[in-house]
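In structure tokens, one chain follows: the form predicted alone.
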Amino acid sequence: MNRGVLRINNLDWGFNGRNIFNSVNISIPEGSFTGIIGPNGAGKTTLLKLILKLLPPDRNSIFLNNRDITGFTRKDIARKMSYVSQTPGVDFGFTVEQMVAMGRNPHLRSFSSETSEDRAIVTDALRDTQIEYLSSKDISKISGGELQRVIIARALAQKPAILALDEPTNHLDLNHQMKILSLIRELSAEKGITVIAVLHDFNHALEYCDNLILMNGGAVVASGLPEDVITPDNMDTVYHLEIVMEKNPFTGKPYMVVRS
């Protein structure tokens, strides 16, 4: 069994007098593709931001490789974890290759320039995301699906052990959604990258994830194999939906059907 590369222990956290999380306990297996699902306001994005120290976690609550992340600097975090947000920052006026190369910034020393190793890593990231043909193109002149691959390539150029994504298929059509999720799953399997992704499509979660975490009201309702998390009882409890589970005839994976 894979060990938990990231552990959350009894997380109780809030701000402005409002409690957001209540005794959250999570273990993310190393090299897995773990999805986080839940209704709006469940705390999914806030949890990602705590893991990445974009929000300040309490001591002794979040551990990376058995080390309390409050002891990591922001640069330490950026060398170990990369983040693809719902609205990733895009610096127009740059080429695709220049944009991807920005992922090397956490590894550069002050006033130093890219090395041949940095350039090789950028080339690998372009190849792994299948956008080498776009390398010299202006970032403002590519499609939404291509842009999402560029953002993922930039994250890969950081050489992260953990890739965190917040709704990575947001605003993409169905074809590009499936291509992006397939790409992420392949990267996790082939490179051993631990993926943590907030997802909103249940059937995507069932199809692509190794593990799922279902959240509601700042608490973990269920976690484990996708088919053990997305169940009629859990969907009724959290979403008040009546569902039946079927099997995808093409992949053999489970999928859910909502009663209209």
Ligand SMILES: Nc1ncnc2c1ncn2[C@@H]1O[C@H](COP(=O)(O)OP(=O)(O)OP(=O)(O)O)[C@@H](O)[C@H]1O
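Everything numeric in this text was worked out from a predicted model, so none of it was measured. Heads up, when I say rigid core I mean the largest set of C-alphas that superpose within 1.5 Å between the two forms. Positions refer to the first chain, counted from 1. What changes on going to the form predicted in complex with the ligand:
The rigid-part assignment between these two forms places R154 and M215 apart.
Rigid-body rotation of the smaller part against the larger part between these two forms amounts to 14 degrees, from C-alpha fits.
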Given for the second form:
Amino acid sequence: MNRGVLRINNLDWGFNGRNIFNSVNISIPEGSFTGIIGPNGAGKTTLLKLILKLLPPDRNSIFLNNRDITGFTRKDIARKMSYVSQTPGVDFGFTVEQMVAMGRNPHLRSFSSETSEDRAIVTDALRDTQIEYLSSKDISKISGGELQRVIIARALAQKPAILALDEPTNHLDLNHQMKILSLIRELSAEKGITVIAVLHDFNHALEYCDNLILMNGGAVVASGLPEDVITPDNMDTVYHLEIVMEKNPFTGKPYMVVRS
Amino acid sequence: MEPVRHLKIVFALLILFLAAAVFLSAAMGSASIPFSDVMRMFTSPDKSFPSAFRIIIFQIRLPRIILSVIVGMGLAVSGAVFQGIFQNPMANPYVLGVSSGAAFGVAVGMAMGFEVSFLGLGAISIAAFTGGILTALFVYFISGNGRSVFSLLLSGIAMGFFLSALMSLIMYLNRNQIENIVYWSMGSFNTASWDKIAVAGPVIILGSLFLMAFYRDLNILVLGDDTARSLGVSVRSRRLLFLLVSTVITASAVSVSGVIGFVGLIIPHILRILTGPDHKTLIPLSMLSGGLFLLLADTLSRTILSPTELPVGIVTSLFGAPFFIYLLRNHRKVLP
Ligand SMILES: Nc1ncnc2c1ncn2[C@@H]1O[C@H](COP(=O)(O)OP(=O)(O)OP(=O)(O)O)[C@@H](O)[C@H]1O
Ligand SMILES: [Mg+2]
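Switching from the form predicted alone: structure of the form predicted in complex with the ligand?
Entire complex below, previous chain first.
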């Protein structure tokens, strides 16, 4: 059995005592691109926030490299995991470059300044997400999709071992959706970054993910290879949708068609 | 408006204006001393000037000038930090009850006729500092340790009303002190002294430099709690640290000058619009502009109706309030 960089072990959790999760178990293999899918309110965002300790998990329920994350400091976590949130509301007049440079924060000590290496990492992140041309623009004056790429660039500048993304493509045009997902998959393949991404587009999930987790009502309904998770049966029980699986003529990967 | 990108020029200009204002202000006042004499007195150790001039410049005007600059620095920096932490352009240490607490402390002190002194500071300064700090701490704890920004601000406002009521009660019962208490609560530098500078100066300047050193954390806190946490900032403990340091700065300022409004609100607000939200520059620019603004206001307050003088708080409010309303109408989106 794969031990996983990130393990969720009998997780019980809820807002103000009303349980959302009951004994959830998940193991995320190192270097994988794992997708999380599920209907609105399934608990996907809550799960990511627990993993990042943005919400407080109980002890012995979430393990990073086999260590209970409740024992990690904020800085420890931020050096290992970065987060692209579902709703990146920003309106404060920092420049794009300043915003991306903030990704270096967990690696810097208080009172010390950025080194040339930090600046090189920021430049790379700007280039990888194709937003160099925006560097000195005010983040309150760029488009939603550009902002999303800025947030992704900041997450990359954090040089994480694990990159957690909550619907990273929801503001992007089709071209940039594919570009960002390809970039993320490349990073995962080349640099061994483990990616956990909440996705709503099943065909993206089929195309880019190594593993999928299907959630519904706070429970894991299915997990495993994308084509074993996105099945007519599962889609019927969780989404009440009738689907047919086809083959993508370009990539040969499985492709899903919904009956309207 | 695009933020100014030539920040070096802005810094240089502010330093120049500040130096010029110091000299000009030293030459102005009811006893007229020629500007050229002032310049020479500063630049050469020549003893040939009338000793009355030396006393006026070095024992009366200069302490007052320096104190007003330092207090302006402190009020502007703590205002900048509060606005950033609370992501609210209205936030400043006064809303946590620092000013009403200090004023209450002073009212109690005057009514009881306290006669203590400490480090060369009189009873009034000590009562103001203690009242300001205790109130801010109390507000912080009754609002659930800063768990919610909203409850913190509301608790501060409620506490402010409560203390103002108590203060009115004290004034009502001690009518002979009303004038003193009211005068103090409008802010003034007419009791400035080297002793006050020696006590408040280091606290305000070191506190401001300390906050400036944390500019990165301050910037990240502006992005909201979840983002800040995911970037490795311990939001609650950092916020408490910054609140505490800025509150101590403000309480020190209030203890030597009384309550002076609008500096902490308006200076950082203008700077955010003109030079952007980066605390690395916002804090030093706030120090320079706050110092300059309050020095000019105080110079005006002691010369405009000479030989009488106005409380400086009246001057800052007369200029500050309309300008602030103008800013709010024209630049709603500086902070969310
Ligand atoms: N702050 C909160 N307090 C109380 N309940 C919450 C809170 N945030 C989310 N919930 C509830 O928790 C459940 C899971 O929410 P979550 O945001 O994790 O869903 P999601 O799977 O990310 O949905 P979506 O696809 O809409 O983003 C929902 O029932 C939601 O109403
Ligand atoms: Mg969600």
